[in-house]
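Shown next as structure tokens: one chain only, the form predicted on its own.
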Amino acid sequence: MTQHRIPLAGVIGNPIAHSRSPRLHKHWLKTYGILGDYVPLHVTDEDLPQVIATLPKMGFVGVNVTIPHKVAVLQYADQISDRATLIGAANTLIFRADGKVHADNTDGYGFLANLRQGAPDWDPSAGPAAVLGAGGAARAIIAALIEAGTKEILLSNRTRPKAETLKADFGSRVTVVDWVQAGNMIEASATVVNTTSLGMVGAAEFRVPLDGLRRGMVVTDLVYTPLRTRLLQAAEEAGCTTVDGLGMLLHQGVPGFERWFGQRPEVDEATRAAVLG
């Protein structure tokens, strides 16, 4: 009698107890009646290479990768997708049957899918996009916006050199704006994206002036604790179309789940409810 392995997946990070990914993937496994599991794995920097080498031997078909390992995992991958190469980070690893480790980045995909679901009339070419922050998430967002057809990206970060690095990597479509001018940058934009942790529970407040927000803009915040951040509340009051950050987490999980478990999951209200718990 052949013993089939139960496929396992998970999320590696440090810390990891806060992650909502297990709720998301367990919901999908249950919804589609798939025999499998998804677990949070607390992994330190020094243990990372050994963990990636060992997981496939334990029946893991892949993992999501979160802070602080998104850049480091690339050096342990046999194949890296074009978008992970462009972004310089991976959030999804696929352990293939032939023993190869494939690294991908689905953050940009999740961002665009969330925007299109939450703001169906969003037009990437309607005007400049204002991006706040210049970390790993910002790299994925800029790559996705350029791919979607946004002609100009106005980028502002509390430390300007990090923003200048992104401009050097992405070229002439990116214009760096000083952090003190971030309010004016928002006013000049059609799409506004906060990729910083400002406004998140436990983080510093979001203090950028928001009087430039106006009807017709699409505003999204990657922070999803709380769901309605100060930025989204102000945008709503100004008549903007707002898209919360939870949807990006849900949508970025779709490609990995499909590769690991062979079923493309739907992101619907039941999915949101399961993750919000």
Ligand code: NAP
Given for the second form:
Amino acid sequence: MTQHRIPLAGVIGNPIAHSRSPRLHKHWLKTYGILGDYVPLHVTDEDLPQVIATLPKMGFVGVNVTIPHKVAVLQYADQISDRATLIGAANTLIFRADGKVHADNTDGYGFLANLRQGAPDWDPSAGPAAVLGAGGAARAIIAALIEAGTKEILLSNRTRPKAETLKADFGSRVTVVDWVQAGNMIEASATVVNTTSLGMVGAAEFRVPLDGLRRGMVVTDLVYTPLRTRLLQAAEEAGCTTVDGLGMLLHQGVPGFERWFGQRPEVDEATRAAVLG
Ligand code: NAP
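Having seen the form predicted on its own, could you now give me the structure of the form predicted together with the named molecule?
Let's see the whole complex now, leading with the same chain.
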């Protein structure tokens, strides 16, 4: 990139107006006094290949990728990181100076960094981790838990075959549990992660039995609207350590920002406040 260009980044998705990523990255650009910008870009499936080919020519140094393009973008990348390959999806593209498109997935990184910041005493090997849900986000969470050293992952999903597919991909550390047994699965765990959309504003209520929650457990929810979900509320009342899902969104943005703008940003209270508006 020449010095005459202002580095641009953005987030591509459809719909995109709801994305909080512009607030996050604009906050960091301002905090570090970087001349650059970050914009939401509404991109249809049909336009995706052309958009990826064109953005670098317009001064874009990279983009975040959200629903529905996280899987499709892989076919337009020249290089795919190991973790994006393992997860089968990318949330970050880097448009390199040599013209190559590099695809990465930072969701698992964001999940672990958030957990370590919010629950510094969290021990991934303290006991089984209960993972609720087997959608796109669950893949990144399972990969991250295995990487962190969790020996046993108990996985439950309303649609059981999707959990079985994840087990086939991740192997013997994953045990599939029937959705009707999800409450018992929580009781048997040291770490509990909700990766379903249950409890999110506009989605169905989270109704899994929670009487198995106990002091000493670490409980986190990927849902961050509302910030304090029913799961986190019940966990707090039971004396568990709780970590909300907003921090994952903030931390997953760190590697992309660093690669695009050359500055590793901090995730702190000011970052949270900026994104919450
Ligand atoms: P997804 O691929 O659509 O998966 C949705 C999951 O929720 C599936 O496991 C699905 O089960 C389950 N589910 C939906 N409705 C249900 C119901 N009524 N009863 C039981 N299970 C139900 O979505 P995703 O991309 O994995 O995202 C999941 C959630 O994580 C979303 O709320 C998303 O906003 C959040 N998220 C947060 C972050 C963050 O940075 N904090 C990052 C990524 C995702 P079935 O398979 O049975 O349909």
